[in-house]
Amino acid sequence: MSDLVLHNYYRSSTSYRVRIALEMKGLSYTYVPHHLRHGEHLEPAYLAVNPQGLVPALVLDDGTLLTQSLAIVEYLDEIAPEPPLLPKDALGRARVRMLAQMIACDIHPVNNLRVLTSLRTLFGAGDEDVVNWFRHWVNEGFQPLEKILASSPETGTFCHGDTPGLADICLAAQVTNNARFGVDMTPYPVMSRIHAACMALPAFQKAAPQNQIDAE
């Protein structure tokens, strides 16, 4: 699997998810950056690769294109089963997917770059408005997520037990992104603890935004 090509952007939290999974699986890949703020993801050359013009996009050695970070991560988990990113039991897998999707499907889509840009261009939002928007939707998702994690016996060192998985990948990427917008993590001690446990691991560190070749 040395011919994997990852089209991504260092600061993209969805790209960060895939980089973590690749590092956890020990899969080598070619890193192709696209500067989202410069609009490089909308250039014809990239649209020819991924018509949606979003990152991440993973191109396999036979040219097959995979997009959407959760789909990519689950694909990687299937073709490289160790270490597993999902539990073996059906209920455990459902719980981990639930936690992951609370971030990936409820928080991230309303806070990604194109939405924040549209707030400015279509509705005249200023910097403070954009920051408040971002924080609002993070807190809307994090408040119930913290309660679920704090009250569940399945929560361990990580979101589900004592080994990191899909939910932790999403959580770590989101918390890292939160820091750029000054989100107060004080109300979320369980998630803060889990994030710290994740960031102590080499895979999460190596995949971190500041450690990428296009980091600014």
Given for the second form:
Protein chains: 2
Amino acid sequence: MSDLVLHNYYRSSTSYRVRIALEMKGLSYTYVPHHLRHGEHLEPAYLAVNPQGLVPALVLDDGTLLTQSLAIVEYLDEIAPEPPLLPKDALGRARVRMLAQMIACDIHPVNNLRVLTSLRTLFGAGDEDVVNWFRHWVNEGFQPLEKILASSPETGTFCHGDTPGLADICLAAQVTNNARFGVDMTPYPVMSRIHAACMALPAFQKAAPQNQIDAE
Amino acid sequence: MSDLVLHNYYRSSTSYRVRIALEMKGLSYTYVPHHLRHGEHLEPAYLAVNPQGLVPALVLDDGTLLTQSLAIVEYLDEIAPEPPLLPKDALGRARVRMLAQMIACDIHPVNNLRVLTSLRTLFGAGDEDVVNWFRHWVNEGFQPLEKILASSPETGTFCHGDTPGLADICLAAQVTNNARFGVDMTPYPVMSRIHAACMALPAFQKAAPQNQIDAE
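Having seen the form predicted alone, could you give me the form predicted in complex with another copy of the chain?
Everything in the complex follows now, all chains and molecules, and the chain you saw is the first one.
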């Protein structure tokens, strides 16, 4: 498994998700940075690897390309089952995938760099508009997420029980990303507590944006 | 399994995904419509069921709430394994989840009704702006998706081999939704062919927006 190549960007929260999973599984990989703000992901050499020109992308040792962070994390969980990132029961798996997708489908895509850039170029959005847009969609998603986590007996030290998994990976990456946009976490005590529990783990620290070779 | 309750909206493409899976699995369910354009999903009675106020939401017979269409479809696939919606091998599953998420994470969320409405209210976007925005993000996602499907030996009658699965569910729902925004499908012959193969199946027809009780 030493021939995994991860195309990514230190500050991309979807890249961060995959890095956490790789660290948790103890899988070594080659880190290939693509500076999104310099458009390096749109250069022909990278488009030949990944036609979508997005990060993260994981290239397996036989050259197979995998994209989409949740698909990659579930793949890693299947080929390297320990420690498990999803519960054993179908209902538990559904709950963890639901929590993960509340971030991965309802928050992150709308706040992606390319969408924020489009708001500027198409509608003349300024810095304040962009920050407000980002915060709005985070809060739209975090309010019900906090409510579900606070009221559910399945919530433990982490989103589902007392071991970290797929939902925690998404939560930690999103909360870390939020800091750049000054999102107030006061209304989210449960998520704040879970985020702190995640960041106390070596895998989440090693994978963190500021600890990558392309960090600025 | 006759006590499944699906909160949904005929025209919501994420609702359509779940309906297709329910039909493919032969699971009966109670259809509860929420008219998104009339704001019915934000009424207190529904927020008590689903704090996120989004559709689809599936309520199980014990009252458990499941949201997020991909999480729901994978749950249905686990409790009712036939016909399978994911391949048996880890790499095949990763490929199908990747294709599904290229639509579910990179296209649909950015073109959701609530996002389009925000473009109007926050930035004064008009009808043409909204249509262009929608088409732009579809094309951004469909170009690489078509390339991957056209070049991959795993592509068959459907996205992955000759039986329909999770990726086809997302593809069919997205292509159906595209029609309302006049997306030109000419550049996407493989996807058009797969969409036609899906729509020839009774499950995709029965679940289609125009065949629901709340269709207008």
